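Below you'll find only one chain, the form predicted on its own, shown as structure tokens.
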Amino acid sequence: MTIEQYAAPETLDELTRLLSGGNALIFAGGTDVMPQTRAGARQFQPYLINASRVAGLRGISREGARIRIGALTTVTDILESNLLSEHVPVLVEAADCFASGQVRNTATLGGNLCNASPAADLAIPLLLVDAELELSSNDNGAPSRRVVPISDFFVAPGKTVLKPTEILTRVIFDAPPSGFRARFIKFGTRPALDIAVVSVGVAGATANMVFAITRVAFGAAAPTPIRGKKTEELLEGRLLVDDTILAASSAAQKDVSPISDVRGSAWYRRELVRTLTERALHDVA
């Protein structure tokens, strides 16, 4: 599809107007647009958008109990956040596992999430402190907003519940409670540049050793990054000792419904996934 108009708006107000035509391809660092672009895997539209001028969406913050960060808020940024590494300090490690240094700079929290890939290693950490998302589109003339619990924004690899006239615009969380401990592990032939063959990521408030508030988290082990709920379940008020880590561990292959491609069979990742929960499990411990 041909190209017919492109604009590069600096206010929200302006990017949504821009929105609500339709027919509209938007991008930021363009990290994953051109490349998929390029390969024939999606299509340019006729009014290209460049967002990555919009003023306010660039940022990292804390208010009051709330983290807020921008959709535009780039990988590097977050990797070099005292704020998030102070409290979330497993969204920086996840940051840190994330393609290279060049693609660092460019790609931006919103751009990694609204790709919707499966393996999306951003969309792991942020599971685990259950992040909402807030979506702006422009209705009839008036800014509109709606707030998306992180869990319920991806539908399909690829997809997301976001219509063609919103775009994702802030990530916001509560500042995890004391004693909230939390670990990323990505699995690949490379540390960083390599996209997942399976990531995990574990979460909760640990009191003498008993596990509170646990979230558990799988990337590249579903069509979508997801919840483990099962493996949650068991986990929810025991004692983080070696049985209740190998049950839990037994327990995540459940929660997970992974395929085979060129990076892994699906009997191969779902027992990544036993392997690396029950790593991830010991460490938090």
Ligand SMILES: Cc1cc2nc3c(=O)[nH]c(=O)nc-3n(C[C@H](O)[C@H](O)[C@H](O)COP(=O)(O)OP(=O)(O)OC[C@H]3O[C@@H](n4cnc5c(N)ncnc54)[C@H](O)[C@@H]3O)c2cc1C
Second form
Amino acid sequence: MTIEQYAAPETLDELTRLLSGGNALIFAGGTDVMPQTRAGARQFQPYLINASRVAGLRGISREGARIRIGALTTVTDILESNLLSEHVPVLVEAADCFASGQVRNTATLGGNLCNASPAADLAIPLLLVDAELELSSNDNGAPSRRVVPISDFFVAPGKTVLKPTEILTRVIFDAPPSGFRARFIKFGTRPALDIAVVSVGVAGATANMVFAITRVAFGAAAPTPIRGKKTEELLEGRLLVDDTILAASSAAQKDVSPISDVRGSAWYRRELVRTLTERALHDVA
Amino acid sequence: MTVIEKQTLIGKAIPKLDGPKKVTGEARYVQDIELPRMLFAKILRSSRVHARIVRIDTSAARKLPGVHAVITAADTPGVPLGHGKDNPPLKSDKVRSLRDEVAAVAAESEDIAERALSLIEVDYEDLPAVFDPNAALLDDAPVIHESHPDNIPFTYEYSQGDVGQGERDSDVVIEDKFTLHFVTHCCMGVSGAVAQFDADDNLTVYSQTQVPFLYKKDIAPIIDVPPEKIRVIQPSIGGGFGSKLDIYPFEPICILLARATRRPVKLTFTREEEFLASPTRQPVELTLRSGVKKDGTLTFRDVATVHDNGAYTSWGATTPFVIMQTISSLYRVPHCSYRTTVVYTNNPYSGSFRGFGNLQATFAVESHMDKLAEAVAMDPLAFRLQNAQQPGETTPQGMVFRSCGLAECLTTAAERSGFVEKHARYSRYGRGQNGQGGPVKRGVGIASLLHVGGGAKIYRSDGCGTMLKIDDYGHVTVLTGASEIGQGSETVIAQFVAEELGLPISSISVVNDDSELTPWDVGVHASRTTFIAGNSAQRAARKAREKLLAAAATKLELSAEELDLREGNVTRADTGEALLELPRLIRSLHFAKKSEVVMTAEYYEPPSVPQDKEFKGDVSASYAFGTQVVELEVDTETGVIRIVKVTAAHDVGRVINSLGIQGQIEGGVAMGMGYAISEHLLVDEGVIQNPCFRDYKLVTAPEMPEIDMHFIETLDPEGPSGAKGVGEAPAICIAAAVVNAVYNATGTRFDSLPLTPERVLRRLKNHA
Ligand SMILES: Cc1cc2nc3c(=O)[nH]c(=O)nc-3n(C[C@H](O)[C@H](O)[C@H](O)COP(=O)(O)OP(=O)(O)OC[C@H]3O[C@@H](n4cnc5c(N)ncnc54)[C@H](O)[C@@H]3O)c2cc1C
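Next up, the form predicted in complex with the ligand, please; the one we just looked at was the form predicted on its own.
The next block holds the full complex; its first chain is the one shown before.
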């Protein structure tokens, strides 16, 4: 497929109007789009829309209890954000083991989520904080918006609930309460420039003087990034003693449904899920 | 009387002369060559692993605007290339592997060429295929080349002493099978060539070859151009590691397209193509039986190997030459026998790769050395020392170790790393006894190596020519046959010349990239360049020095013995007092009545001999040794191996450029580590599964361990200033040291590579 038209709109309104015409592909940092089209794994559409000039979609801010991150915010922006380091260090941890410096400088948060890789690193911490995704479109000339919880956003590898006429504009979540502790562990076979073989995130908070886990999430262990519901249930309200951690890491294996590929077999991914869950829980306990 | 100390350049840290150009992007690689009216070529490769070609229809491709030529086998002289002369540049009757070249296009852009490829129609009739060399040996196996109905292009047999006697002398006999995998060179500069014919049918090829003179002879019949009409220009090469020792189909294809179009043609690979269509290190299955006496004396070794040759024969098929050396001569073994069967399969084919079979051989031999040591309850160091080769030894295979630092390498690497104490301590821990609780276990492993260090006489000559001239400002131009492929030969050659002529290194230019100018050389292989080209350059410079001193002596009315060349001057030999500026001396020669230019030439031929029919003989003028100790951690819950430290002691003869050796050792360790723990070209039924750097895991900077290097200077009597080759050595023994260390840490011994986390965990958990 050859590109017939290229547009670089400067306002969201202009962009959503272009999108509503259909047959368009959004290009943010291009770090997924370019390698995928070159490898023949994805086709360009007749319209290529460069989103990177749209005003107001890049940046991290806090309004009251709510933290908002624009979809065009780069991984480097996340890594260097004092606000995020203070409130959600786990998101910064994920940015810290993401790709390489060059890729981080252009790769965007929106691209990472909308590309919907089961291994998307930034999805895991956002699952831990119950992030909501703001999707914008143009409905017969009028701007329109809907909000989807991140746990409902991913559908299958490379597929989300995003309609072809919609763009992800913002990621929003409540600043975690004090006493919030979380950990993200990405397992790659080398420390840099690696796609996760498996990743694990855990988060918890202190209620009634007891620290307990509230959220567990897994990457590259199912067709999409997922919450570990069974593990969460097992851990709910419980003190993180060794027996509980052991039981939870076995439960984690029931949450996942990994595949075998060149990066690892299903057997190996299950082993990693157990070990990494155990290690992550020990780290926050 | 003030005496000025003589400065020497030998042993100093000299930054590579081509460094600034490479760092700033000024260096021109084949990708950067642009000629007027140049066309771009692309190759159509087979989509089948083994099939008869029924029909090729190129008519639609030819009609595409911008296409200048489409060629198939019918447009070639039909002469096959490669070591086995079994690989036609374009295939006519059948394809035997996925990389097989079927047709090629020259067009005005790469895009057009690529579109043209998609318009070429090829009908195939699939044939049964075979991927396992053992299966290819069965009677009813598919035949890959009709010329070899048994699928065996080569066999090798070697023996010394009487293995039966050795077995009777043994108290312990151990047998193991080792299986080595596919890896590939991963040169940062992908393959490519530019070819151009002039009006007189002279061909200029911009080539990445590391053997420019043999190249002319080898490629001539394939393209039907006489060798004397071929000029080879070698732009900067982005990594060779042996891969550019052979000619692969893409080069004749590029040249044939240039002839068909009468225009310059450029052909460069994509990275994916580089993975799919460059040679690999040969996978080997090696069965090793060794014996030892209770007192720790080795008695015999009996080895049988099966090599997966792939579909065609490149240099990979000849690695037994090197494998045998390690088996027969790394340690003293009185009785030895060795048999190799090289087998055709429908897999990618193997070429020459740094170490040339020695990584595979050393992995097996040095794993076994640890097992044998354990069997006779000796520590691995003491056991190796007891059997180590000594200086002055002539091995049963006929190698003469005029210098040999093996024992010193062993003791140095062991002492500096605390090997003996750690090995004893970790092995207690590793077996689950006291201490070292937790999932992460530590281990140390040791391994040594033997490799040629003074060339290898596999052709009638193993020589190298040098021509040297000095201009009237004292600037020296050295024309050497030796190619620079990133290994630093240019710098070392300049050092030798500068040293003899008492000039700063900046006064020397080295010309090494144009066969029209440079004298003959065998090529870059066998870790030979510092030794052979260095000797040649040093001798050429010595001749110039004698000439200059003789002229100066006449002019100054002194004897030549009283004079020296230092810092650009003719000086007194004893005090260093400057008497005459070198440029003035040269000008006075130019402008004298009987005028003369200062120009010398040298052809250095090492005193080595070719092996006889039984593979015996002193094939190299010098031999290199080394020992590496690896300390590592094994995470027994994830299978991850983290190499913490490598202590490397190498017998380098004499350090010429300490920075250069440091670079070779660091690079060799990275390459050897990759072979040991992460690199794996996954070939499934002939199809490469991971043709990209995302999934083919080279070692990256954060994984590099601390490297503690020790240069053992044994001052080789034949080496230039005592040096010997060290190019391949640092990559050779690390894999063996890694498996030995993993055993030390966990009590689990691996007999195949790479030790990727999943493979390690499977073994530790006994999960098939
Ligand atoms: C060398 C390398 C290393 C990498 N390492 C990692 C890693 O460690 N971890 C990791 O998770 N990923 C990694 N990636 C993948 C990639 O970098 C990330 O997924 C990145 O965040 C994608 O962002 P982008 O802006 O480049 O997306 P693009 O490539 O521009 O877009 C990706 C997809 O999202 C769509 N899209 C982009 N923005 C929006 C939007 N606002 N609304 C709707 N749709 C949108 C695009 O249409 C496209 O389908 C790596 C990639 C490379 C090349």
